[in-house]
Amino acid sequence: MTTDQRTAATFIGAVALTGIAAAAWIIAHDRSLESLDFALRNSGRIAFLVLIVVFAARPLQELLRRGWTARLLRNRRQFGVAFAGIHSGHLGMILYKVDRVPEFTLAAILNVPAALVYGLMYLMVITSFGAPARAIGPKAWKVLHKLGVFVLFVAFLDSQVPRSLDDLAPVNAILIGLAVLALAARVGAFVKRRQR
């Protein structure tokens, strides 16, 4: 299997698994709005967890140099593409909710910043394939993916932070904690590079 075939399989597989898991959950719970909201929340959380892995892969390898960190770094592209696939399934659920709930509109969720984040995510997926990556060149590719991972990380971290601490669910607290650790690893790796 070529790298492009593996990338395509990862993306399609992540979309399909997200859709199948969400559909099974929603159908098992009588297609209730609560079950759809549960599937939306948890697909977003799973996607963010995968994004944290992408964000932390290189700094962890630079800091720890272990077999498992080397494997994370080697497979970072596939994790990134899986993140985009899960979030594509998440977007499909949002569109399904728009169809089911008349008062729920896309404008409430997909505002300009959200549309830009999704656009950036899809640009990163497209340029994860060989021909588009070669077309934009290595410099532009590096800028796009480095900027993109930071923008996505901040945007999805913000989505996990509740408006009030009273609304902070344990799973969100864990994700925020992992994100802070990933950010600390980034800073630590940067400092280590500067000291060299």
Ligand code: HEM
Contents of the next structure:
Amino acid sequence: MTTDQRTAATFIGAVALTGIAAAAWIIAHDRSLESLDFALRNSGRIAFLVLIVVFAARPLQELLRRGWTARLLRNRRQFGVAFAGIHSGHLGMILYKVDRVPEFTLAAILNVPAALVYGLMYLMVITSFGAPARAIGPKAWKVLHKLGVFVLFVAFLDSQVPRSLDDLAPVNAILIGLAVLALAARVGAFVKRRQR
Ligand code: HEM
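Please give the other form, namely the form predicted in complex with protoporphyrin IX containing FE (HEM), since only the form predicted on its own has been shown so far.
Whole complex next, starting from this chain.
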């Protein structure tokens, strides 16, 4: 299997798994709106967890240099496209909700941050394949992927912060904690590189 074929299989597999799991959950709960929101919430959270792995892969390797960190870094592209596949499932569920709930219209939900997140994410997926990556060149590729992963990370982190501390669910607190650790690893790796 070529790298491009593996990348495509990972993306399609992640979309399919997310779609099948969400559909099974929603059908098992009489297609209730609560079950759709549950699937939406958890697809968003799982996508963020995978994005944290992508975000932390290089700094972890630079700081720890273990077998598992080297494997993580080697497979970072696959984690990245798996993240995009899961978040495409989130988008599919949003469109399903638009179809089901009259007041949940595209006009009401479309906003610039969401368009930016999805636009960046798909640009990153496309340029994870050989020919498009070569077409934009290594400089633009680096800018797109470095900046892109940072913008996505901040947008997801923002989705986990509640309006009041009393509303902070344990799972959101865990994801925020992991994100802070990933950020600390990035700062640590940056400092280590500067010292060298
Ligand atoms: C048109 C844009 C979007 C719509 C309409 C939408 C819709 C939803 C809905 C209905 C939920 C479940 C809310 C609940 O029941 O508590 C949800 C959860 C979530 N969404 Fe989206 N979403 C959109 C874009 C995004 C984007 C761009 C991101 C990533 C930056 C994202 C990440 C998440 C996350 C992480 C959760 C789980 C939040 C939690 O932990 O409670 N969504 N979304």
